[in-house]
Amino acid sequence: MADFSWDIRSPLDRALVAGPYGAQGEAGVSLTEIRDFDLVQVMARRGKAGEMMKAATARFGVAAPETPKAIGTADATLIWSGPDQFLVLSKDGKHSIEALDSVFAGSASLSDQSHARALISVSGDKARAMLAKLSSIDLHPDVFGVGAAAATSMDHTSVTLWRGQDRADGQAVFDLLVFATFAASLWHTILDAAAEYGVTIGHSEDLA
C-alpha cells in the first residue's frame, strides 16, 4: 500500500512570486498573502445570540461585531461575517476551535475556516486606486475608516473586506479573506488591477 502524506500549503503557492511587478519605480501597492493562522467562523444558534455575544466578551474582553466592523484584541481579529456571526482570526492556536469549542458550548455552531481562506494584505498609497476598479465599496477614509468591513464581491468572487490598522508611515491597509479555491484567479485579477502602479510582491506568517 502506497503511503501518503499531506502538505498543508498555501492556496497562493503557486500563484505568488515575491518580488517587483509591473511598472517600475517606486511601487504604489504592496500586495503580501497572510500564512499560517487560525480562522474560525462563530454563529449563533437560534434563539442564543445573547448567550453568543456574553461569551464572546468574556473570551476576548470585547464585545464581537453585530455590524460590518473588525475589532482587534491584544491577540485576536474579530470580524463581522453576518448577523449573528462573525469570524475570529488569531495565531498560535490561542483560538482555535479547538480552544474556542468549550467556550462557545450551546450557544454558537463553531467552523474551522482555517485552511479554507487565503488571507490577503493590500497597502499603499494606490491601494484605493486599485481596489476600486475590482469593488463597488466605497473606500474613502472619511466612509470606510479603521475598522470599517465589508461582506462583498470583487470581479464576481465573495470575499470578507475589512480596513486594518494604518501602518507607520500613515498608508491605509485592507485586509481581504477569499475563499481557497477562487484565491489564485483573484490574485492574478489584482494583479491585473494593481500593474499601472507597480507592485510589490510578498508573503508573512505576521498578521500585522
Second form
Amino acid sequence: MADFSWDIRSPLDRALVAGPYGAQGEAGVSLTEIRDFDLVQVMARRGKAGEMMKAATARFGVAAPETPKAIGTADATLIWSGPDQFLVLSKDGKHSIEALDSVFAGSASLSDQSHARALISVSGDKARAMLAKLSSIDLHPDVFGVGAAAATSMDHTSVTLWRGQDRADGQAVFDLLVFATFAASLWHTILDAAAEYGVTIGHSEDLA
Amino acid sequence: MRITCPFCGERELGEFTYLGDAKPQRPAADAGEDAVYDYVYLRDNIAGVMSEHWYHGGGCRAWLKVTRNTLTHEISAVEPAAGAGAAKVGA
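Since we've got the form predicted on its own here, give me the form predicted together with the partner chain too.
In what comes next, the whole complex appears, and the chain from above leads the way.
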C-alpha cells in the first residue's frame, strides 16, 4: 500500500495573503489568522450540567461560562457556545480532547473541533466599523466589553465571536471562530468590508 | 422582526428558522388513527396570538417556544422549548 499522510494546513492557507490590502496608508483594520490551536466542544449530558460545571472548575480554576462570555485562564479560554455547553481553546495539547477526556468522563460529551474551525483575530481603529457591516450585534464598548461573547451569524455564516484582552496599545481585539469550510468565504467578505479602511494581514501561532 | 433568545438576548430574524405551531402534542400510542392524522397533518391558521417553535440555528442552536401575534408580529413571550439545553430536562 502506498504511503499516505495528511497535509496539515490552515483552511485559509490559499485565501490569506500576508501584507497590506485595500486603501493605502495606515491600516484601520488588522486581521490575524491564529493557527495550530486545540479546540474542544464540551456539552453537558442530560441532567449533568452541574457535574460538568464542577469538573470544569476543578480543571481550569475558574467557573465555565453559563452566559455568553469568554473566560480567560492561565492557559486556556473558555467560550460559551450555547446552553450547557462551551468551547475550550488552548495550545500545545494542554487541554486537548485527550487531556480533557477523563476530566469530563460521565458529565459531558466532548468533540474535537481543532481542525474544524478557523480562528481570526480582528483589531485596529476601524475594527468595530468593519464588523458592524457584517454583524447585528451591538459591539459598543459599554455593551460588548472584554470577555463578552456571542454565538451569532455573519453573512449567513455561524460564528463564535468574543472580545479578547485588549492589545498592549489599548486597542480592542475581536476573536472570531468560523467553520473551516466557510472560512475562506467569510474571509473574503471581511476583506471586502475592511478594504476601505486599509488592512494589514498576517498569521500567527500565538493565541494571545 | 427581532426575537429575544432567552440564552443570547435580542437577535435579528435571520438567525432563526420557523418550525410552526407549538401546540400539537403527540398522541398516545393507542389513540387511534384520527388522533394521529390530526397531529401529523391538521394545523390551525390562527389570526392572532399563537404559540410557535423557532430554532436559533444562527446562534446558540436552541429550540424556542415563541408566543407571537400573527397579525402584529408582537412577541409576548419567548421560552426554551423542552429539550433546549439537554441537561435541564430531567436527569
